[in-house]
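Starting off, we have a lone chain in the form predicted alone, written out as structure tokens.
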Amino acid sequence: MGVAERMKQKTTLSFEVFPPKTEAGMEKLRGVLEELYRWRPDWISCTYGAGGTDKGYNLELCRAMAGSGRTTPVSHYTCIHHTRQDARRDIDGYLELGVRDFLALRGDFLPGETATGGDFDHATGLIAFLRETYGDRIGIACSGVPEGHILSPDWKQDVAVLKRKQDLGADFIITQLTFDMEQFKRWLDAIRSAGIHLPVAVGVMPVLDRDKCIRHCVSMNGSAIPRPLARHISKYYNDPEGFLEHGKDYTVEQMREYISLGVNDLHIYALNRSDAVSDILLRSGLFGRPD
């Protein structure tokens, strides 16, 4: 059964790891797989760097978790520099390594370069190719931005695009982070309204460390800090353990709040540990104990 088939039948439960960069990191994060899978998650998904880079790393993770038979791994892909003829080379060697799964994405742009590269110019592209060229034998996850893309114009040409995305063989929709929880609500009913059916897996970025925390909603995603977690941020400013202590609850909140949306999976950003996110999901009581 696929992914995205998985979805539509519970409430399923997915993490983001990404490839370190050493081999030391990588027997570190075999380790912390091995404790995520205690989680019997759906799926778990692997990045890799800007520009392709780590990709070596991500075809040996996607490989691990492909013959642990305790989860199925969604790999990135992206238009970065990719070719027609080497989008069908790397889908193909995926799929000789027993992954069936991708994220298509346009990806980021290395320092200094203002296109992808490519044949792809954007995402759209990229799933139009692969759905035409492996049909079924592959599933196709694509990007949601609930807060609006930093690029986009404006926010009802993301929903269009998102519509695209379907039209054009996704499968289902991964989110970008987001902790403005009305807004998010606001977009759901806008892509249901305008006819996106897909399942929804909901990016859920646990709420560890201050300064991580501050990056990645305003310098990585332009996404809004809304006055809860503003409140939290304050209050545990100078309380590294308070912040991580009380930030393990905050997200505990989050997903409750998600789960009583109807969303069809959260998928957690591991941060490749396994020991915060493991105490956010015993604290959440959701998905049981691990095993």
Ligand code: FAD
Contents of the next structure:
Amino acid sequence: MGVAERMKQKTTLSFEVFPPKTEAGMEKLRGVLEELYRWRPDWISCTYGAGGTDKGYNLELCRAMAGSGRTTPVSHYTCIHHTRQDARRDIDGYLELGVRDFLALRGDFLPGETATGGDFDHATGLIAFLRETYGDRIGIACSGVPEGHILSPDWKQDVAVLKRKQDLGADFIITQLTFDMEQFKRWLDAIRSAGIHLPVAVGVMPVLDRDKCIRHCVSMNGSAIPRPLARHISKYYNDPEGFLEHGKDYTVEQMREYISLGVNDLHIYALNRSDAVSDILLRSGLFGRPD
Ligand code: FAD
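Next up, the form predicted together with flavin-adenine dinucleotide (FAD), please; the one we just looked at was the form predicted alone.
Next comes the full complex, this chain leading.
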């Protein structure tokens, strides 16, 4: 059964990890993965060139996850500098490793560039190509942006884009981080009203560090810092330990609210930190105890 089908049957747990740049980093990440597996994640996604970097150890990481037999790897794949030929070569390579699920994205532009520099300008083109080329041999996830993409005039335009992604063959949605729960509810209602029935994996960014938290919101995404988060930031502005400690509870509350809204998967941006993630999951009590 594919990832999307499993998400329709019960609320699943998944993580996002990012590939390290060195063999030493990769070794460390193997330990992190072992810890994350203990939570029986239904799938783990691995980023690809996020922030305009190179893909680093993406393949090695996907290979390790596929070989573990303990989760389903989902590789991100982007339009950046990719021709159709590149996409076919790369996806064939993943299939040989046993990776058959992909998050098809436009991708972050490389520094100094303002276009993808490949055959696809938007994720829609990549999704259409992948579905036409591979049929149901692969699973395809797409991004959903509850607050609207930074280039979009408003978030409602992206609801129409999301409908197009569904029509082109995407299987499920992974959302961009948001802390604005009111906007998330508006968006969820809007996509369902627009006939978008795909399962939603909601991206959960743990609140662990003051500067990173602020940067995650405003540096690339234009995400709002709602009042409860602003108060958390102010209250623990000069107290990193308090910020971390109470930030975990903040994240647990957000996860509980998402569950109450009926999302299909909690997708935790694990930031390659199994310690904090495990603590959050333990406190939440939502997914039992680790193996
Ligand atoms: P798109 O869906 O292509 O949308 C981008 C803009 O184009 C929007 O304004 C949209 O309205 C518009 N648009 C879309 N389709 C059309 C169309 N057919 N015609 C006209 N306009 C259109 N980046 C990485 O580089 N690597 C990663 O690993 C990575 N992981 C991510 C994981 C998640 C869960 C998310 C949400 C984002 C991730 N990103 C990653 C960032 C992402 O690449 C950027 O947010 C990027 O700017 C947009 O990607 P997208 O697929 O949402 O773009």
